[in-house]
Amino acid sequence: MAAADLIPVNIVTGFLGSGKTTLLRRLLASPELANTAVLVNELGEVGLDHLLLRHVDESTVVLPSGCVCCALRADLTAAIRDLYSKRERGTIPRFDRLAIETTGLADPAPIIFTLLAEPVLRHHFRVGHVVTTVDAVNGARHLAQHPESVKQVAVADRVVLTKTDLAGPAQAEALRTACRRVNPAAPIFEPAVDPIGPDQLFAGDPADPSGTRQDARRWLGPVAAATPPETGVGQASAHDRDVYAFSVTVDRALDWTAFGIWLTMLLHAHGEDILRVKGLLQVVGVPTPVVIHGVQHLVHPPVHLDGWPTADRGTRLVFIVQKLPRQVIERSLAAFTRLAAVGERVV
C-alpha cells in the first residue's frame, strides 16, 4: 500500500499546561477532522464530556462531530489495533486519521517508533506531522528547566504558541525566538493572533501530495539562520543551548544505496543525539527529489515528490542536534561522497 493511502496519525504534544487539550478541542470541531479518532490518556483529561454523543464501550465515546475519542489506559500498540479492530469491524466510525494526544512529560519519539517499528501498525498507519503546543506564559521557563520541553519542540514540525493574549509582547517575542532556536524548520502558529485550522496544523506531511512541495520548501527556508550552541545570540537556556540545527549540502546526486547505508550508520552511532533529521535528496537516476525524514535512530519511508520546491536542485539535509558538533556530521558526510566518487570511477 502506498503511502498517501495509510491512514496519518498526528501527535499532539506539548508541556504541562500547554493547552493541548483546548487546542484539539478547537480542531475537533471542525468538519475537516469529522472521521477522526483521537486517543487520549483519560477521557476526562479532554474536558468533551458535555459533548458526548455516545458510548461505544468503556473506554470509547463518539462525538456529535462524527470524531471517535479513545481513552490511551494500555499499550499504544494494543490501543491502537483495537481502534482499528472497531474501525473494521464497523463498531465506530469509519475514521481516516489519528491524533494522540500525549502526557504533559512525554517524548514523542516512542509513539513515533511504535508507529515506525510495529508490523501490523505500519501496514495501516503512517506518522503525520507531530504538533507542540508551547505556553507563551510559561514556555520559557519550562525550556529552561525541563528537558523534556526542549525535546517536544524539537521534534515538532508544527509549533503552536498558545496564550500569547496573556503574556507581553516581549515575553511572546523571546519565546518565539528561544523556539526558533531549537527548531527553526517547524513554522509557528499563534492562534490568539490569527485562527488556524487542521489544513494548517495536519496537512503536508512528507507523504501528503496536498502540500508536501510547500512544505519542504518552508523547512529548507530558515535553517541556514541557525546558530549552534557557542555562537547562539540571546539568553538560551541551559537545555535549548544543548539543541540547534544546521543545515548541509551537497552539490552532488547521491547514490541511494550508499547514501542509506550512510545514514544508518550515522544513527546508529548518534542517534539519541540526532533529535530530527529531514532531507531533500537528488538521487542518482532519479528526475524528482526524495524526502527523507527520521527522529532519533528512526527514519520514515522515503517519500518521492512530483517535483523540486525550488529551482535549487542540490541535495540539502537538515538537522537538530543535541550536543553534538556539526562537524562530525559534516565530515562524516563528506568522507561518504569522497568514496560515493571513488566507487563511481572504478565503475
The other form holds:
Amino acid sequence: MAAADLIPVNIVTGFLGSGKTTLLRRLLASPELANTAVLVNELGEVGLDHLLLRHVDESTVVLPSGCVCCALRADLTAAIRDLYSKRERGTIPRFDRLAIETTGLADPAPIIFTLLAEPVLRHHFRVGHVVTTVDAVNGARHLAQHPESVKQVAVADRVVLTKTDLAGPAQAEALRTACRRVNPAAPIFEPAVDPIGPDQLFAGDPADPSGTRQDARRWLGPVAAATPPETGVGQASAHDRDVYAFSVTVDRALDWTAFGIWLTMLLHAHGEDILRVKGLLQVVGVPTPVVIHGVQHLVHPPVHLDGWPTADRGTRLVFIVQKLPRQVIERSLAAFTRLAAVGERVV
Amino acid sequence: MCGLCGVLGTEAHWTDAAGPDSRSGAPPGGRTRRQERLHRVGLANKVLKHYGLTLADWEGNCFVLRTRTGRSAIVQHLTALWPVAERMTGRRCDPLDPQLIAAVERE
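Next up, the form predicted in complex with its partner chain in place of the form predicted on its own?
Entire complex below, previous chain first.
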C-alpha cells in the first residue's frame, strides 16, 4: 500500500495548559475533519465532544535499547488497533484521519516510534504532521524550565502560538524568536490573530509528495538564516540554549548507501541529541529529490518528490540538535559520503 | 520464511527505499538488488575495519558481522548493525569520533 493510502495520524502536543484541547475542539468543528477519530491521554477541563473519542492511559514499554524515544506505547498500540478493528467491522464510522492529543508532559517521539515500528499499525497508519501548541503567556517560562517543552517544539511540523491576545507584543515576539531558534523549520500560526483551518496544520505531510515539495520550500528557507546558539538571542535559557538548528549543504549528489551508513551510525550514537533531521537529498542515480525526516533515532520512510522545490539543487540537511558540534557533523558527513567516490558535481 | 534455513523475511528499512521507485525499493543508479547489497557491504566494511570487523551479505536476506577471532552475529539492516558492532567489540561506534573520521578520510 502506498504511503498516501495509509490513514494519517496527527499528534497534537504542547505543554500543560497550552491550549491543545481548545485547538483540537475548534479544528474538529470543521467539516474537513468530520471523519477524524481522536485519542486523548488526559481529560482536560475543556471537554471534547466528538463522535470518535477514546481515552487512553499512558503506558510505555521500553525496548531493550533503553532509549526513551524508541519505546513502544503499549496503550496507544492497543487503542489504535481497537479503533482500526472496529472501523473495519463497521461498528464505528469509517474514519479517515486519527488525531492523538498527548499529555502536557509527553514526549512525542515514542508515539512516532510506535506508529513507524509497530508491525500492524505501520501497515495501516502513517505519521502526519506533529502540531505543537505553545502558550504565549507562559511559553517562555516553560521553554526555560522544562526540557519536555523544548522537545515538543523541536519535533513540531507546525507550531501554534496560543493566547497571543492575552500576551503583550514584546512577550509574544520573544516567544516567536525562541520557537524559531529551537525549530526554524516549523511555520508558526497564531489563531488569536489569524484563524487557522485543518489544511494549514495537517496538509502536506511527508507522505504527500505535492505537499512535501511545498513544505520543503518552506523549511529550507528560514533555516539557512537560523541563529547559532553562541550568537543567539540573549534570553536563551538553561534548557533551550543548547538546542539549535543548522543546515548543511553538499554541492554534489550523495551516494544513498554511504549516506545511509552515516546517518544510521549518527542516530545510533547521538539520536537522543538529534531532535530533528530533515533533508532534501540529491541522490546519485535518482533524477528527482528524496526527502528524509527523522526524529531522534527514528527515520520516516523516504519520500520521492516529483521535482525540485527551488531552482537550487544539491543536498540540504537541516538538523535540530542539542549540544552537538556542527563542524564535526559536517566533517563526518563529508568523509563518509566520499567513501563511495562516485559523487557527481551539481551543475 | 525460508523453509530451509528458517530465516524470517526482513522488515522494511528506510535505507532500502531511495531508488527511482520508492514503492518497489529498486536501488538507485540502476544497480540490481544484489549489486546494491554488495555495494553496501563494501562501503560498510571501509568503516567497520576501524573496529576490526567485517560484514558479509548472507543470501541476500541479512548480513553477517564477524570479528577477527571468528565471532559472528546476524544483523538485518544498518540500524541494527551498530549496537551489535558495539557489543562485539566493546567500543563505541560514533561517526563523530575524530579518530574514525580521520580513518574514513584516509580511505
